[in-house]
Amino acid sequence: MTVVTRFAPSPTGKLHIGNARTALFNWLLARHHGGRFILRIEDTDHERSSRENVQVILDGLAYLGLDFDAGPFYQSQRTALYHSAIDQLLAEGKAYRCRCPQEALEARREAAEAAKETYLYDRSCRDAGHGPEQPHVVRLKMPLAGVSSFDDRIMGPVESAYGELDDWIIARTDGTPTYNFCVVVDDADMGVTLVVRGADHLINTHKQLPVYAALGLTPPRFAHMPLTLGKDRAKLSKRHGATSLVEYRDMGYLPEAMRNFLARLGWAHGDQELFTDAELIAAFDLDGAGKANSIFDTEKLDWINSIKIRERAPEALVGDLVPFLARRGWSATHDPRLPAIIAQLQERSRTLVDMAEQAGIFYQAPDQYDPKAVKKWWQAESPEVLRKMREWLAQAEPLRQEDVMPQVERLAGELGLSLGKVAQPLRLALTGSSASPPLDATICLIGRDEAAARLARALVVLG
């Protein structure tokens, strides 16, 4: 049987990290088994759903690199299918119209809460046989006794007594079908064979299974993933870092790093931490999924991202880095130096934000000089170092990287200075700091004329 999975977010807010992990797990399972991955937008909440939020979902999936084989399907465009299924259940006596006033139900709920009891609808309309003439909701006739049970692919055997579940509403007073009902109809209609979602949906599964039975449908297999928590074991929130997927894109995390990181939240393949996409697809199955909550560790994400940055060819990072440079006002779209600049910064960068910040020395002369570096490296002989290096640059045509350090060494010998007392004042004058990529690469990437101009300015400011 072909494995068919789906990702079914509601467009009522941002695409959060937990949603992104759910999407990734479903995508990996479909790709691992040679199956199909469906995208469905569950936009039945008309007040909170918006096209802007739908676009956020699509943008997030595009950033994560998850392609879908069918969809996106929109529940708002499938209401005829839901109404047909509701009419079937009403005709077969498996659902009923409830006219209980909302005020009375709320009063009963408040009384139950005051008594510290669980509120359940008392089924007063279950056998009343109400017709459609007056305002009503439609409720499902849940089993009155016994246990709802299923074998979860992650959690194992799961059960809930039907006595703890009431006859829940499958259509509101305005006729709008509810989430749990639409999900069943959609999953059956789309041929979904495996539903992978968060553990907070466990109670929904117990509600949904009787719908499958009432409609004469075969339910899919279910797998409920434990929660993802912060390092303090609390629910993820802003204090743990960004919670929206696109925020991590904007923070400079590569999609392959995010895929690797999210896959390891609640799933393991031996002791392996780093995966290529091909390795993830080949290895991923639910046998490796754990029952314990996973921990979102930003330091680990940084580590994975730094490695993925180093593994990319410099040319393959150009398109990703350019927008981060543009944010800082540096147009680098057609800069032929950019692959070489990236090559100098890959070992030093955790994120593309890091890389863009460090690349600034190649696009903008320093407007200030690090006071600690000035105090340590700007000595009485430093002006002479800069003057002589400017003289050399004036005749270095062409300027070649392999010629720079021999010149620095000759200059040190000529002035009777250590190599550091020559190289560090030069680095300070060129970049405003005593830390940069290798001096020879830095000078050549800045360019001969610009390097000479920066040395001249440093002589005026520091001299």
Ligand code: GLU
Given for the second form:
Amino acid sequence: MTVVTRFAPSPTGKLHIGNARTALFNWLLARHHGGRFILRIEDTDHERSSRENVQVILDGLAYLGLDFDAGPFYQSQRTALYHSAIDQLLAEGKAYRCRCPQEALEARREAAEAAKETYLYDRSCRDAGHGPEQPHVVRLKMPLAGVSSFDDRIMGPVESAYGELDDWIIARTDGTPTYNFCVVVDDADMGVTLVVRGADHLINTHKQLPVYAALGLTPPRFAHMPLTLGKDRAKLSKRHGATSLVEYRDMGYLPEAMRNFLARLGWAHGDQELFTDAELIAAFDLDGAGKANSIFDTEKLDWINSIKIRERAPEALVGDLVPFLARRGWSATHDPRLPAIIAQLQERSRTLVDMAEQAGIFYQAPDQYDPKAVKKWWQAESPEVLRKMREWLAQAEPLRQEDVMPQVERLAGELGLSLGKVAQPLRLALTGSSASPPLDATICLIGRDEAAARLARALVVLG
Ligand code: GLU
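So the form predicted on its own is up there; where is the form predicted in complex with this ligand?
Time for the whole complex; same chain goes first.
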């Protein structure tokens, strides 16, 4: 049987990092099994759903590189299907119209809550046989006794006594179907074979299974994923840093780093931490998914990201880095130096933001010089070093990277200085700090004329 999974977000806010993991798990399972992955937008809550939020979801999936084989389907466009299922259940006596006044039920709910009891509808309309002529909601006839149980692919056997579930509403007074009902009709209609979602939906599964039974449909398999917590084991919240997926894109995390990181939240393959996409797809199945809550560790994400940055060919990072350079005001789309600049910074960058910041030395002259480095490296003989290097640059036509260090060594010999006392003042003058990629590459990437101009300026400013 072809495995069909789906991601079914409600467009009522940002795409939370936990939802992104749900999407990834479903996508990986579909890819692993050679199945299909469906995107369904659950926008039945008209007041809270918005077009912008749908776009946030689509942008998030595009960033993560999760392509879908069908959809996006919108529940708001599928109401006819839900209504015909509701009519069918009413006709077969598996659902009923309830005329209990909303206020009375609300009062009972409040009283139950005040007494710290679970409120359950008392089923007074269940056998009343009400017709459609007066205002009503439609409720499902849930089993009255016994236990709802199923074998969860992650949690194992789970159960809930029917006595703890009431005849829940499947259509509101205005006729609109409710969320739990639409999910079942859609999952069945779309041929979903495996529903992977957060453990917060476990109770919904117990409510949904009787709908499958009532409609004569075979339910899919279910897998409920445990929560992802912050490092302090509290529910993931703003306090732990960014919680929406696109914030991570904007902080400069590569999609493959995010995929690798999110896949390991609640799933393991031996003790392997780093995966290529092909390895993830080959290894990912629910046997590796654990019951324990997972911990969102941003240090680990940084580590994975720095490795993924290194693993990319420099040319393949150009398109990713350009927007981050643009944010700092540097338009680098047509900069032929970019692959070489990236090659110099790959080993030293945790994120693309970090890389763009470090690339600054190739786009603008220093507007200040690190005082600590000045104190340490700017000595009486430094102006002479800069002057001589400037003279050499003026005649180095063309400037070749392999000639730079021999010249630095010559200069050190000539002036009777250690290599550091030549190289560091030069680096300081060129970049404003004493830490940069190797001096020869730095000079060549800055360019001969610009490097000479920076040396001249440093001679004036540093005196
Ligand atoms: N729309 C639900 C949510 O965003 C998910 C429903 C499901 O996966 O069954 O939480």
